[in-house]
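Take a look at this single chain, the form predicted on its own, given in C-alpha cells.
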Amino acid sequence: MDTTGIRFIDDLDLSDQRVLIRVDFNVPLDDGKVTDDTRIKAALPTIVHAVEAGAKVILCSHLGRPSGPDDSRYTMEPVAARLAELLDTDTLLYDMEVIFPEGIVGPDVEELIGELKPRKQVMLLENLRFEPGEKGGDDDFAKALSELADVYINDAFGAAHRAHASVYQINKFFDRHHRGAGLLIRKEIEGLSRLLQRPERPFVAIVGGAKVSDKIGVLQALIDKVDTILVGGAMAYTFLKARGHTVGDSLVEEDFLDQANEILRKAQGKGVEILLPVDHRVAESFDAQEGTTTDGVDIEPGFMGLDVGPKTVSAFVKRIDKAATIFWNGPLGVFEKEAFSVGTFSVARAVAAASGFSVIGGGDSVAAITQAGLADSVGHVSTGGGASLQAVEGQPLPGIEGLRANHPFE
C-alpha cells in the first residue's frame, strides 16, 4: 500500500469548513449500549483534531445489516450517546455535545448543519445503510451526501474495501484540495506497508477461523510473502482431510479439499512451511462446555475439533518467538468458550510477548488480544479485518483508491 496521490486531514485547511468525516462505528449492541467501542475510539483522533481546526464536523457510519430505514435495531443513536461521553473522558473536548438528527441527507439536516457550533458540538448521521443507495454505490446517494459538506475525510478502514456511495462514489464530488484520508487509515497504511513492503525475516503468519473458503486469496498470497504459515481454527481440519487424516465430525468444507491440497503443494514448491495442528481439544458437539485432549493428529468419530492442543501450542509458539515479522488473521479455536480458548489466548500472548514487528488482521483476532489485555503490545492492530485480507491479497481497496488525485472514477 502506498499513498501516491492521497492528501490527509493535516495537509487540509479546515478553518470555518463543513467537514464530512466517514468513520468506521459498526460496534456491537446490547439492550441499547455499545458493548465495544474500539472503533469509536480508534477515530477519534481524527475527530479531535478537525474540532480542533475549526470545523464543522458531520460525522457518518453504516451500523450491522438493516432491512430497512425503520429498523430501530440499526439506530445510531447508542453511538452518538456513547461517542458523547468518549469526547468528554478520552479526549480535551470538555463539555462537547453530539447533535443527532432524525435523517441523514436533505433540507433539514442541512439546516441543523448551518447551525453546528464549531469546537462546541459535531454531528453524528443516522445509519448510512437506512438509505439503499449506500451499499448500492448509488451516485445520487453519493451527491446528496456531498452537499452536506465543504470537505470529505475518509477515516474507516474497516469499510475500505467496500465500493459503498459514502466510501467511493462520493469521492468524485470533491476536487483533490477538498478531500483526504484521516489519521486512522494514514496508521492503517503505515502498519500495513511494514508488513507487505518491507517485512524483515523469518516472517511468520498465524490463519485461523472458520473456513478455507474465505482465507483460500490471503493464503495463496502469503505464501509468496511468509515464511511459515500456522494453521489453527475450524479451517485446519479441510486441510488435515485433504492429507488423509480422519478429523471425525469436525467442520470439513468438502469443495475445497483440493483448494486445500494445491495450497500445501504450492507452499511446499516455494519452501514455505506451513504447520497444521498436530493434537486437538474436542468434544461430541459445538456446545460443549468441556473438551479432552487427543493423543495425536486424528479424531474420533462422533468428535469435532474445537481447539489446538498443548502439542500444537508448543510449536506454534516457538516459531512466533523466533520471528521477526507476525502477521496473525484468524482464532485457533472457539475462544468465546473457555474451554477451547487456550490455543488463542497462547498465541496471543506469544504475538505480544515477540520482539518481532506485529501486526494483528481486523476481526476476532482483535477480540482475543483485546480480552487479553494484550492490545497494546503488538505492532499495529488493524481496524479492518476483510480490508486487511484484501490489502494482503495485493488487491486495491476502493475507499483509498478513490482518494487519489486523478482517480478514473467510472
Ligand code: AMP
Second form
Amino acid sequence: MDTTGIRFIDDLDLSDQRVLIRVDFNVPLDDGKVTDDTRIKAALPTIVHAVEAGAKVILCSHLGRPSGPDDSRYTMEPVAARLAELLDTDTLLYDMEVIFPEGIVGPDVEELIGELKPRKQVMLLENLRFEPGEKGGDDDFAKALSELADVYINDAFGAAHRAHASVYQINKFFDRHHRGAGLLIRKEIEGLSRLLQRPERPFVAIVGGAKVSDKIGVLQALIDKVDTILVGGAMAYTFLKARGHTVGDSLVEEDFLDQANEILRKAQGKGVEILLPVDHRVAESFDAQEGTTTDGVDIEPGFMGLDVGPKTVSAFVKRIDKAATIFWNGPLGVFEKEAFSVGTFSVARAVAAASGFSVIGGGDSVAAITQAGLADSVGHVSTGGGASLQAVEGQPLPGIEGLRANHPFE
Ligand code: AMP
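Could I see the form predicted together with the named molecule next, after the form predicted on its own?
All chains and molecules follow, beginning with the one already shown.
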C-alpha cells in the first residue's frame, strides 16, 4: 500500500486546534457493556498523541447497524464509559473526562466543543449511523461534521473500505495541511505493505471461514502472490465437492462449484499449491457437542465436517513452520465450540510460533489469536477484517484514498 500524498498526524500542528478523529469504535456490546475493547485500545495512541499536543479532541465512530436515530441499542454511551476508564492515569498522567453530547452536529455541539478543556476533556459524538447521511456518503452531512473541527484525522482502519461520509466525503472540506491519517492507520499500512510488496518466500496463506463466495476475490488475488494456500473452514467442502469427494451433509455452496474448480485450475497453472483438508472432525448436526475423526478425506452421508482433522493440522503446520511470510483470514472450523476449535487454535499457535512475518486479518482469526493469548507473537494483527481483505485483493480503500492530497473524489 502506497502512502504517497498522505500526511500523518505527527506532520500536523494540533495545538489549540479542534481535531476531529474518526476512530473505529464498532465494538461488541452485551447488556449495555463493551465486551471486547480491543478496537478502543487500538485507537489510544492516536488519541493520546492529540491530547498531549494540546488539541481539543472530538472522537466519532459508527457502532453496529442501527435501524434509525432512536435505536438506543446502538448508542455510544457504553463506549464513552469504557473510554473514560481507559483514559486514566495508566494511559496518561491525568484522568480525562469524556463529554458525550446529545446530537452529532449543529450549533449546540459546536458550543460544547468551544468549551472543551484541552488535556482534561475529550468529546465522543453519538453513533454516526444515527444520521442516514453517514452510510449514504452524503456531502451535506460530511460538511456539517467538518464544521466541528479545524483538523480531520482518520484512524478508522476498520471502516476504510467504506465510502461513507465520515471517512471519505469529509476529506473534501479540509485542505491537505488540515487532514491526515492517525497512528493506527499508519501501522496497518506498514503491516499490509510488508505483506504485499515484495514478500519474502515461501509465502503461505491460510484461508478459512464460512463461505467461498465471500472469499473468491481474495483467493484469486492470493494466487498471484503466494506459493501455498491452506484452505479450511466450511468453504473447504465446496472445494472438496468440486474435486469429486463426498462431503456428507457439510455446508456446500452448490452455485460456486464451478468457480471453486476454476480457482483450483488457475492455481495449478501458476504453480501455486492449494492444500485442502485430508481428514475432518465430523458430527451428525451443527449442534453436536462432540465430534469424531474421519479416516480420510470423504465424509459419510448423515455427517457434517465441522473442523479439520489431525492429519490436516499436521500438514498445515509443516507449511506454516517453513513460511517466510504468512497471511491468515478465517477460522478452520466452528471454533466457537470447544469440540471443533482444535484446528483453528493449532493454526493460531503455529502462526504465533513461526519465524516468518505474519499478518492476521479478520474478526474471527483475530479473536482466536487473542483468546490464545498469542496476539503479541504475530507480526501484524489487523483491526479491519473487510478492509484488510480488500487491501489484499488490491482494491483501493476509500478511507485511505480520500486522505491523499490530490484525490479527485469521483
Ligand atoms: P467467516 O465470517 O466467513 O470468516 O466465517 C466464520 C464462521 O465460519 C465462524 O462462525 C465459524 O463457526 C464458521 N465455520 C467454520 N468452519 C465451519 C464448518 N466446517 N461448518 C460450518 N461453519 C463453519
